[in-house]
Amino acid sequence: MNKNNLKLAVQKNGRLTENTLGFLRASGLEFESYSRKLFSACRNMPVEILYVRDDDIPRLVESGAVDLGILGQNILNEERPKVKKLLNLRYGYCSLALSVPKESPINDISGLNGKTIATSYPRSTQQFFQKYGVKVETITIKGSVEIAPSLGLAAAIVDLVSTGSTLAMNDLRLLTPIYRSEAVLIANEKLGADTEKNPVLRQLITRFTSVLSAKNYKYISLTVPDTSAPRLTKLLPNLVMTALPGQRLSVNGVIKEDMFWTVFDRMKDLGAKNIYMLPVEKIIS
């Protein structure tokens, strides 16, 4: 490893690994992973990914062992390391949620007064009660927290629920949502110090915002009436048109997506066809 690169630590195993470093690739990085591999160098940038425990990583930062982490934040919430939060990533959502069993008589917050929680997360568990006055003893579980009221170990759990599925299967049902949670993008304190890691630095975070960018956005491409072209330009101001045989026009641009299916309709009314709508790799602004 070279000490004038840039550190970067990711998650090795788990939910956040494979959308982690197809972020990382879709941002123009080139390197390879390996299930067993601690760290890869990248080929087109000083920039060394480190393979690590998801919940070393606030340390790992806040130390300035690495320089950049990714991680839920979820993670952030529960440890609270002095670390700055760079970006939002805009992948791995998910919800720390309180959920008990589907056959518990608990409708509320206020039915666990006094009850046992069972959670990987005891810090949030306890804020989250404490914000409505409900005192609640908690027992911390690593993995599996979900088996914990088939135990009788506690009358509900506070835990990461993405679809529903595993609370399903379980026998759980959902009784609130805490807070959501996403995949961030974390700094060292110190690393706007650094003089010699700084322009990589901001390499790096151009490459994840055109990234970021482009996920709100996609490619059209369309042919319309040229007699709709009015119509059509007050709709879309910001899309190009070229004359073509036929007294059609062919239709050209970016746009947000959403803005794309509330103006669907009246393209069509419009006479639009030929309707491709392509994803954006990248915006660069």
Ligand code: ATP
Given for the second form:
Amino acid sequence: MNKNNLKLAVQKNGRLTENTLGFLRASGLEFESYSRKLFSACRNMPVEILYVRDDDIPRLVESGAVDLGILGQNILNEERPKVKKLLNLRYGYCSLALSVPKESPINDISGLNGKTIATSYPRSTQQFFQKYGVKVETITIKGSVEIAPSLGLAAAIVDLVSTGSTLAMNDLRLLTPIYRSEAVLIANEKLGADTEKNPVLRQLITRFTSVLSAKNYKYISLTVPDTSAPRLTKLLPNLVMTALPGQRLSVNGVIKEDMFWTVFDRMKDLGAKNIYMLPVEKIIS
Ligand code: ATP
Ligand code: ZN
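Please move on to the form predicted together with this ligand, as the form predicted on its own is already shown.
Entire complex below, previous chain first.
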């Protein structure tokens, strides 16, 4: 490892790993990664990627042992490390949620007054119940929190869920989500003042944001009869139109995919043909 390189800690082996490595590669970082590796140096930027447990990332970044980290917002909410959040990365979506056994008589938050809640997120849990003025005990369990009710340890659990299926599989019923989470990029608080590392950091952030802004967008290309031009301009004001032989126009540009589907039928009515939609890798503005 080189001490002047920017160090980025990512989860070694877990739910965020694949998407994180995919995101870094989409941002143009070139590196090798395989499961036994502790760190990889990027070939094309002075950046090193360190593979660690996600629970260690807050401390590593806070202490400055590494400069940057990618982890779930849920861990920030729970641990509140002194770090700077730089970006939401739009993957790793999940919620911290309060659930009870399917057959439980409890139907609302106040029904849990005086009860015990099993969770790996005691701080988030206490804060949530305090907000409702409901007093609960928490028992902290690191893994398989969902079995606590059937062991008689707790009346309810607070755990991460991304779909309802894990809850149903464990005979649990959702009472309420507590907060939503996604992967985030964090930085050591003093990194901004590091003149050596700052240019690389800026370059990295530009790459990351260009990938993030491209995510929702598609490049579309189509042709319409030239008589449709005024109405098409109203529908899709930001596209570029070029005249083609045979009284047709070629229309090209980048739009939000949602927008495309919203106007799709009207585009067909205007005589749109040869419609292509392509993914956009990066948007650099
Ligand atoms: P580690 O071995 O690194 O400590 P872990 O078991 O604590 O891993 P994972 O289960 O791999 O962690 O989850 C990592 C992150 O993935 C979570 O902190 C959360 O941000 C996100 N995540 C997305 N969906 C889910 C889900 N359904 N359950 C748990 N975490 C999820
Ligand atoms: Zn963990």
